[in-house]
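Only one chain is included here, represented as C-alpha cells and corresponding to the form predicted on its own.
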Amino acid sequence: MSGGPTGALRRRDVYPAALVDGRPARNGAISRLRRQADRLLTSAGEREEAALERRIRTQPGVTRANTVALISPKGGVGKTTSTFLVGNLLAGHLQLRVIAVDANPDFGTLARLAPDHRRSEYSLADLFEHSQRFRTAAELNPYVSRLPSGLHVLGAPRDPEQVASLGPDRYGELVAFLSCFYEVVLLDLGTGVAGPLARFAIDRADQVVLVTTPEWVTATVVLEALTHLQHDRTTVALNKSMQHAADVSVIEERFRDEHLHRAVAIPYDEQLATMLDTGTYTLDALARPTRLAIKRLGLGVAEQLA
C-alpha cells in the first residue's frame, strides 16, 4: 500500500472522549454539583463578581461602530485567546453585535476556536469576493462562525497567496464594510506593532489591547513598545504562564505605572486551555479567579467604547 495524505486532522480524533466544561465527562456531574454548592456560600469573590457583572451590564450602548485592535510585539502571548474572550463577553453580556476578524497574515487560528458544527469554511477572502452582493446582516451568516454568545468570527485565508494580497488598504475596506453591520469589530493582528498592517490597525482603531505575558524578557519588550504606541485608549492583558521563581506582581505593577486605562492579569488555567482547544468555551464553567479576570478585561474594553 502506497503512502499518502491521511486527511484533515479532526478535533474528534484528538479528543475522542466526551468532555463537559473542558473536563472529562465522568467528572462533569460532580464538578457541577460542587460549583453549585460553592455558589450558595457568600464570599468576597462572589461579591466582587456580582459588582463586576453590574458594571458590565450597565455600560451604555455604543453610538457608532467601534474598532478594537489586539496587538503585541511578541508572538505566542495570547492575542487570539484575548480576542476570543473579549468578543464573547461583549456579545454575551452587552448584547452587542460583535465580529472578531483574524487579521493574522501567518495562518491565523481564531476561527478554529469555534465549535466544529458552528465553524464556517469561508474566510475573509471569500467575503471580499462576494461583498458586493450583501444587503443585509443575515447574508453574512454563511461566511462567519457564529458562537453561542452571539459573537461572530471571520477566519483568515488558508491560501498564502490570498494572504499576501491583503494589505492595509484592503483591510481598511473590510473594516468599513463590517462597520455597516456590526457595532464592534475586533482585529486579531499578527506579531509586531511597527509593520504596515499593525500601524494601520493602531491608527484606525478606537482602542488598543496590548497583549503580553509576565516573563521579564517579553514584558520589557512590550513596555518599550508602549513608548511608541501613543494611543489614548490602551488596555494591557497579561496572560500568565506558569511562573514559579518570578515575582509576577512586580511586572503587573510596572504596567499599571504606565497610566493605562486598565492592566488585567489572566491566570494560567488548564481548564480554559482545554475549552479553547476543544471548542467548548463556557465562561460560567470556569473557576472564579479566571472568570473575574476575563470580566475585568472585558470591562476595560467596554468602558472605552464610544
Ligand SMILES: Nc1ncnc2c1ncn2[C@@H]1O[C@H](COP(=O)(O)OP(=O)(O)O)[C@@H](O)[C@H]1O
Given for the second form:
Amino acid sequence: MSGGPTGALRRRDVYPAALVDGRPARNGAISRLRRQADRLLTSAGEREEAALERRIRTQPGVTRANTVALISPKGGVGKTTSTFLVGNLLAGHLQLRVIAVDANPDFGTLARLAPDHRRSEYSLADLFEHSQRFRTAAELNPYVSRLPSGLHVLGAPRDPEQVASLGPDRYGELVAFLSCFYEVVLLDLGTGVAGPLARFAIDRADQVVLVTTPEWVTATVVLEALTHLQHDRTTVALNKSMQHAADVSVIEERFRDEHLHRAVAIPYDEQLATMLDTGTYTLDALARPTRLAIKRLGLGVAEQLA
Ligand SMILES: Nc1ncnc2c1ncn2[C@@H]1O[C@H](COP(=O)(O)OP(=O)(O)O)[C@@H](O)[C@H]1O
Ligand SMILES: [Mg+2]
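Given the form predicted on its own, corresponding form predicted in complex with this ligand:
Next comes the full complex, this chain leading.
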C-alpha cells in the first residue's frame, strides 16, 4: 500500500462551512420555494434534456471491453474532470461496468475526486502487485474507489518515481487485466500527446476524448497537436466555455474542418468545480446548461462504444 501524508490537509479544514450541492447551504423559505418553482418550470431545456436522456438510456450495450483515452497537449484544461464526468455518466446512466484509471505520470488527482469515505488508499501499483491472485470482480473492490454512480476509480501511486518505473508495457498489461472485469476502461492521461504513455494510450484506445478549452491560445495548440492523435473515433471536449467570451462555434467549426465532428462545449461552472473539490459531485444538482453538456459528452462517448 502506498502511504503518504494526505491526512495533513483535510477537506473539512478547507471547507468549514456547510455546502449543499457545491453551494453554500441556504435554508431560507424563499430560496426553498424558488428552487421548487425552478424545478416545476417546463421549458425547452427540459424537453431537450428528456430527449437526451432517452438517447443515452437506449444506447445498446457493449460487445466487448472498450478503452477510452482522455488526452490533451495542455494541462489544466479538464482531462481529469472529463474522465470523471464521462465515467460517472456511463456507469450511472448506461449501467455499464466502468473503471477510470489515473494514468498521470506524476501527481494524478483523479482518485481525490471521490468522497473521502469512499476513497481507496490503494493505487494501481498495489493492484498490479496482487493481480495474480484475483479471480472475481469483487476481489478488486478494495483497490478502487466506488462512487455512488457505480463508477470505479483506480488511483495513481503517490510516489512519482514508482509511476516512472511503469512503462507503457505495464499499462498495457493493466488495461488487458481490467478488460477482463470491466466493460469500459477510461484512461486519464497526463498532459501531452507525444510521450510514450500517451502514444500507447492513443494507439491502444478504441476511442479518444480530446480535451481543450475554447481559448485561442489553447485551442490553437490543440489543433496543431492533431497530427499526433489522429483517431477514427474522437470526441472533442471544449471545456470551461464562458458566455460572452470566445466564440465557441468558430472553434467547433475548425475542429470539424479537421474531420472532428463531435465537439461538446462544457460551460465554466464554479458549482461543478466546488463539487469536484469537495468530493460531492452530483449531476442532478448542477445547473441545466452544465448538466446538458455533461450528458452530451457522455452520449458522444457512448455512441462510439463498440
Ligand atoms: N467546466 C469546468 N468549470 C469549472 N471548473 C472546471 C471545469 N472543468 C475543470 N475545472 C477545474 O479546473 C481544474 C483543472 O481541471 P483538471 O480536470 O484537473 O485538468 P487536467 O486534468 O486537464 O489537468 C480543476 O480544479 C477543475 O475542478
Ligand atoms: Mg489531470
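In this text, the rigid core denotes the largest set of C-alpha atoms whose superposition between the two forms falls within 1.5 Å. Numbering follows the first chain given and starts at 1. Note that this is a predicted model, so its numbers are computed, not measured.
Asks: After core superposition, I'd like to know whether residue 55 moves between the two forms (criterion: C-alpha shift of 2 angstroms or more).
Replies: Shift at residue 55: below 2 Å after core fit.
Asks: Using the core for the fit, does the CA position of residue 258 change by 2 Å or more between the two forms?
Replies: Result for residue 258: yes, a 2 Å-plus shift.
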